[in-house]
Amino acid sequence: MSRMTVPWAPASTTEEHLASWARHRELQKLLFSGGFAGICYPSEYGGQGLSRAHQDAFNDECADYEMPWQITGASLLICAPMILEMGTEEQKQKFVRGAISGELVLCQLLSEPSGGSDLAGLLTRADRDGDTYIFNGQKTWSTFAYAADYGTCLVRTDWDAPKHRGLSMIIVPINDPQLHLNRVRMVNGDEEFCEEFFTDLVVPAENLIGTENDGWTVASRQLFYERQAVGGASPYASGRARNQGFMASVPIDELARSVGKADDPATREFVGWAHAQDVVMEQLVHRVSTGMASGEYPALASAMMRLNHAEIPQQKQDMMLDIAGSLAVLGDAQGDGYLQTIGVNYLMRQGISLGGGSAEMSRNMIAERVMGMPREMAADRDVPFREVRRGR
């Protein structure tokens, strides 16, 4: 019996994901020479320099073809972003550059299998040799890794200074030998994630952002793109993965038709219900995004989109398989895959209070950053880093 293939099935091969990619490069780069890519980006490192709404523009028209919306990822969306305003200006024409143009694709080497929601609890180390790092350690969760030619890798540098000083942001090449990369598969069969073990790599310290040991600075300026693009407000946004790829759109009103609900009191209260929610997170996202812009709300308002777009879309899920049913798993298998696009979209609903920081983070920044109330008790608190306690 040959394997069924429907629209929202992962690709099953390694291989069938670097053709994806390639594709995804080539298109990136299409873009590029038409001078459709890096729309909001400065001209001078590959972008045209042209405004939130041309980009907007863009994306409505491009709606329906298609676009390399894998690359727009980490890669354009927050890696990009960070190095432009944190970077040398030797670090911003190679790599913003190179991911506007298609040539260099970025991720991020952030969480540890240590660390959990404790960013700044991480264990790998670079230690420094005359014009060069040597990293070892680990990393883990690293979306796309796989298909990146570098990742922005948040390490410990200083080891006496408290947990948030000791740190440093440097970019190191993902094909080295001295890197060795595992992909991690998910309960839908997907590969997108990967984990990265370090063995005396070494480093150029050129590749350092901004200044050893205030990685955090970075680091933090680098979450608050990761907050923007995952709630949805990022101006570096191009195109839209339209029935593209994982939570490919499935409109809940056609669902609700398709399974012949349409007049159902209950499910047209979801109907109205998921719609509701649609505008107020447009709205919040507008709202939101002009205040951090004119300096009313706050860098880490954000956490408010990141927020929202962990929960609305969570409940959107809970109420179409509600809908969908029995036929969420039993669908017409020998249509579309649209129905079971339900069911494994509900598999993997808890990821999106995850990705980006967890909506448990989203909350604690809001409270204590927006709305000033005290922080939370921290026993590690201006301890030297070597003397915090950490289990076994």
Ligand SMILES: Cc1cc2nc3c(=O)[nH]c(=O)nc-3n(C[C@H](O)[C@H](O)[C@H](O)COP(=O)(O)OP(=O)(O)OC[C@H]3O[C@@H](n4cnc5c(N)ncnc54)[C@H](O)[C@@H]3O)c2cc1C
Given for the second form:
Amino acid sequence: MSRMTVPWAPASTTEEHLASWARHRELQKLLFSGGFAGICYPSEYGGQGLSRAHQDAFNDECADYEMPWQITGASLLICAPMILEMGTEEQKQKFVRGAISGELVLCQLLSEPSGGSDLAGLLTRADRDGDTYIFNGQKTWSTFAYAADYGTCLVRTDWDAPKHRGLSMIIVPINDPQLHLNRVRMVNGDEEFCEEFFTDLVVPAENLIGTENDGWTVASRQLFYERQAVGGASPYASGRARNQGFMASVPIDELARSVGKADDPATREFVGWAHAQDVVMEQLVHRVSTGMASGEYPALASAMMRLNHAEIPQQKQDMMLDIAGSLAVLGDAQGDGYLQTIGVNYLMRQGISLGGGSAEMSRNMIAERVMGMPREMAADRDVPFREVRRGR
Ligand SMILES: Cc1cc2nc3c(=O)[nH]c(=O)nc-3n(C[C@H](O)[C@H](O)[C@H](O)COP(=O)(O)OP(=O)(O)OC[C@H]3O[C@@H](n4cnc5c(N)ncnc54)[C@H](O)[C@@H]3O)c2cc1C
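Give me the form predicted together with the ligand now, not the form predicted alone.
Zooming out: every chain and molecule, the one shown earlier first.
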């Protein structure tokens, strides 16, 4: 493993993406063989069984090294923790151990074209047939599904039950010929998103997580781990190297100096505000995590961290664009792409308030489930799903 030179330009072609995934799997295997993978995961499933303090110390040490941050995303921060909590012993041995060791990569198959916020209104179906389920339907916005081996897929298994009570979470193989996958090009030119079409895809019933038709309980736990990850509080976040990945971070004070605005009063105010927000975010994560662990706050309080990680980074992107001005598009004389990162990041700013559940849905959760305000009106609650009116 080597210290890295900062890659300002993300991989963009399909070949570059595939090469980068091959490298990340290799790095994860190297970490596993060295006893550094899955630091907070239990040792019986391939982890190290150590504490958050050990993980933090490791993260500090490896900040300047090339790390498999793509694998650390949905695979190890969201899907594997959910399987660890809700899966059978066989599922944990296969999927959790597989993810930690770098043998398997997992992705999330939740959102559908009909809408991600109303997740319980999904339309993809899985019909039980003996020891198997037959899948038909479509998923979308699945991050890095093209590089994954399996996806945790929320589907409808009972159309006569109300919408939250007829769902099941089932692990599907991505590389099956009955699953057709397309890459989706984003505004920054990247192709990490995918959409998947299932046509009579046959999946063994042993891949069901939890109980049939109780998939909402399982999905709620997966969404908890996602909010925890997006909110910056996951104990499983390992070796997120500085300046790597989607929206590689550019320190705001470094940016001010590089465009000659270090003495500009308005810019100095931005820099001060940004540093204050970093401290607030850190304290908020600590306070909410401690409150959830002690039972003082419900699990849905994780929406507070998620919301903060939507609002603050977006405001920072806006300020950075102001500081960089036209250089965010034109770049500087060195032509190394450093300043254009600000422009490309700005294009992606809206994604921060959607991925991991939208900022508005986080506000709803905080209002209804943390502050106890009245629930939003839902005409489809308690109505058999097949009778729920929906657009074509
Ligand atoms: C970077 C990124 C990564 C993602 N990765 C994945 C992934 O790996 N797997 C996956 O399954 N999905 C993924 N998604 C999809 C994501 O979960 C959805 O984008 C999100 O849940 C919103 O759903 P939607 O885009 O369908 O918007 P919609 O649900 O159609 O919502 C559109 C707008 O309406 C607002 N809205 C909707 N309902 C309400 C309401 N009741 N009250 C107030 N406002 C409301 C929303 O906040 C949003 O602004 C990803 C998205 C992004 C941006």
